[in-house]
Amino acid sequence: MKLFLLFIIAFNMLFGAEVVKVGERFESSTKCKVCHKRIVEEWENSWHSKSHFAKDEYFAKSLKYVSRKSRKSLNAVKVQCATCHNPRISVTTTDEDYDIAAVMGLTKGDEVEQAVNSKAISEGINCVVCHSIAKIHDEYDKTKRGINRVEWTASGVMTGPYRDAKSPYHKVISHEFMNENPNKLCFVCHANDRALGGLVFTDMQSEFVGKKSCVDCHMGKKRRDVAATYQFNGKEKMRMVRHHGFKGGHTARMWKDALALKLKKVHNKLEITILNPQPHNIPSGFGSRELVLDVTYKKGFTILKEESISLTRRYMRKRNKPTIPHLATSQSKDESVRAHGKKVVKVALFKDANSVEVSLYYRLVNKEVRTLLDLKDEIWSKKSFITTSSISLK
């Protein structure tokens, strides 16, 4: 009976975006390292290299939380999130029939299980993800992201920014989204983050203001170096290249002076103005990120009072129960500081204080979501220093 049911279900449970198989020769970054050693080593220390669920506690526990609360099989949730986290996955979508089969124990060792545990996606966003995109469909509906927004090159055809690039190991083509318009590539995944029910909790593309490119900050300025060590005519080709560490919210040094503070006494209140010179909102990039204002009231060198103000978002499900962003049906007011904008926070001054010091920090995950997911790694609770300012109240 089980075999008969599995046979019937198998016709319906797998569908989705077109898959272009990655040849074994190009699956691992270690193969790329032969010619692109420095670039691969930079990538190895990036969070792109940790986008697989086995390498990211937040991601792994979010998958299990969504599976438990939505009553979808864990593998089905992994496939859904792989849209951006592991877009070279060989199975791109499952349906309700698959979840029925999973409950009945009919999916062990099947195509989906093989896909989510494949070595081909174990490196997360690796070389062959970004450098084998043939076309990006900006005209698609915003709900289509990641794998559902791109077309892949044939295995062994790599895309890059250089029109004169050559390699004896693979074909090379250039695309404008690797040079003139890199934001187009970034926004394939870093835009339109949606909960299962459709609630948009982050949309960096619509927030973005100005002509600055994402790579200007997150890959740094171009510098003269070699992109590949392979020698043509006895010497390496010098290029203008960027750093492939993809520094972002996880990199503490990125936050130093990313925002500015201005303090002003207005009657019996302290007016704290946070200024954002960046081209996107802060916090952004993912739901549940947080800005923290630590306010210290002093009299001389004596601390009279300390308070902490959290600027973050709460996410709710039915009956206003707290949840993580991907399961939310509603969300609290957006507390982020707009791109090239400002946010004013007013607090009551403490009696007898003759000075106030305010320090601004960034945190990857707010306390509510850290608790819901039981996150243990200190990176999720650690505060990254941004800036500080003080004012005399005399």
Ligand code: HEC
The other form holds:
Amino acid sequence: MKLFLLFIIAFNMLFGAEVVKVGERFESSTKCKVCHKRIVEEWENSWHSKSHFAKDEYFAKSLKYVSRKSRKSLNAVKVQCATCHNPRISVTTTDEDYDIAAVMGLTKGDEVEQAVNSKAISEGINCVVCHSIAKIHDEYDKTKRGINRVEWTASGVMTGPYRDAKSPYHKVISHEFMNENPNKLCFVCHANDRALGGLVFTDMQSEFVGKKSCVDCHMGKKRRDVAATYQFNGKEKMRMVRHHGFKGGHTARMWKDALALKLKKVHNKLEITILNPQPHNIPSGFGSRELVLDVTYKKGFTILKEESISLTRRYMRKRNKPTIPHLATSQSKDESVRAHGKKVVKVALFKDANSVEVSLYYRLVNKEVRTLLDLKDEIWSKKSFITTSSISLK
Ligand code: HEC
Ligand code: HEC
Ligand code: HEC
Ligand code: HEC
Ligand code: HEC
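Can you swap the form predicted alone for the form predicted together with this ligand?
Let's see the whole complex now, leading with the same chain.
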């Protein structure tokens, strides 16, 4: 009996969070398309569908960088990051012995390798991640996120917003985190993102203010449409639904007017105020995002001088060497604009200028991290326009 208990303890240490296998009929979003076509297509265009390493260059290169610098095996790092990026993974932790075995080439084709390359996680954050959560443990320590914060429903049970839904394909249950309190669902992963050594580089939960919900802005307003095209008594049911695109920082047009600018001349300085009407900081969500202020000094139509100011955070490891957020042991001052707050930047006025134009942009990855990871796709360096303002100095 004692031996049996020991075995169970060891087993749990190796596998961490409880895994519930999702059956073939529910594993992939293509199975849902017959009845939820619109929703599946919206989701396919979202970044949740790209959270797997095969679909996101930045994530894939970060995994390799972390593995190389921390001397952990790539599979072990993949398992660790899957906590939030691929929560339906079948192995949820590995230990130091695994890394040793990996170096010795003893892990080829083993359970961990099968888990990280399995079809079950290839869709990233898909339907059976958000809709098969039975319980969110908000009482748990705030460091426990993703897989370690939830309990899964039995395979084929979908958690949804409606209290009276019936489906011929799957069971349904309703939950407060699908209707009254959806932020609880988002905070399962969008909170307390931390480096390997514990340094917290973003926490959308602690910075969040007000009563709005993430879904109000990132899934759009509720509107009338069908949730399923399946017909009951020859008719589809009309419902209040939202958009499953989860548009955010990666979509340039979302940035238009996300922040506001105010300019004021104070003695021989220009005071640039950035106002954030949103309920979370900007930048936020992940480290190494950037705001860029392009300042142009003019005399009439002639440009006298242009300067670019970067508002971003730097990440450091031992001996102040630059690194990526997940390996940082320290970080520079937080330059983000607080939720419902503002940030003031002062610049010296250029002699002879009689007007100044300031434009504000957003960038997904700052130059330091782009260089460290050798990111190639232009999406990471592209500037998304937010707003512009000018002032006459006459
Ligand atoms: C990141 C989490 C997340 C993912 C991934 C996700 N959903 Fe949802 N879904 C939600 C939330 C939250 C709601 C409730 C929205 C509301 O009404 O406020 C919802 C609502 C729904 C509804 C009710 C109708 C509606 O639009 O409100 C259906 C049906 C649904 N989802 C199916 C799917 C399918 C199918 C997929 C996979 C293609 C999917 N969802 C992926 C979070 C998610
Ligand atoms: C044969 C048709 C069919 C298939 C296939 C199907 N569903 Fe549904 N689903 C429905 C119907 C019908 C409803 C109820 C719609 C309503 O009441 O407006 C529903 C409702 C839902 C809801 C909302 C439940 C609630 O209580 O709010 C979710 C979430 C959902 N489905 C997810 C999925 C996922 C994920 C898949 C794929 C694994 C899937 N469905 C496959 C027919 C289907
Ligand atoms: C299981 C973890 C998880 C849950 C739950 C989750 N997200 Fe995400 N979300 C992620 C990850 C990981 C990414 C980054 C994917 C990538 O960029 O590859 C992401 C990306 C996003 C983005 C950025 C999209 C872009 O274009 O920049 C938005 C917005 C977002 N999620 C909103 C939400 C909302 C709203 C909810 C709650 C309804 C939610 N998420 C629930 C993990 C999650
Ligand atoms: C009042 C509307 C509003 C609400 C509520 C809201 N957001 Fe946002 N969020 C925005 C806007 C506007 C932006 C900037 C443009 C964009 O990316 O959509 C943004 C940006 C983001 C980004 C990218 C940030 C960056 O700097 O890279 C993420 C991730 C995100 N939101 C997640 C969330 C989550 C999670 C919640 C809930 C805890 C939430 N948002 C609530 C409006 C909102
Ligand atoms: C606590 C949950 C969580 C864990 C654990 C986690 N991430 Fe993430 N990660 C997120 C969320 C949520 C986002 C989306 C933030 C946004 O879009 O602003 C994200 C975004 C990212 C991005 C930016 C992707 C893009 O397209 O811009 C990278 C890179 C990344 N994570 C790397 C990692 C690595 C490497 C690990 C493991 C060492 C890891 N993450 C572990 C939650 C997590």
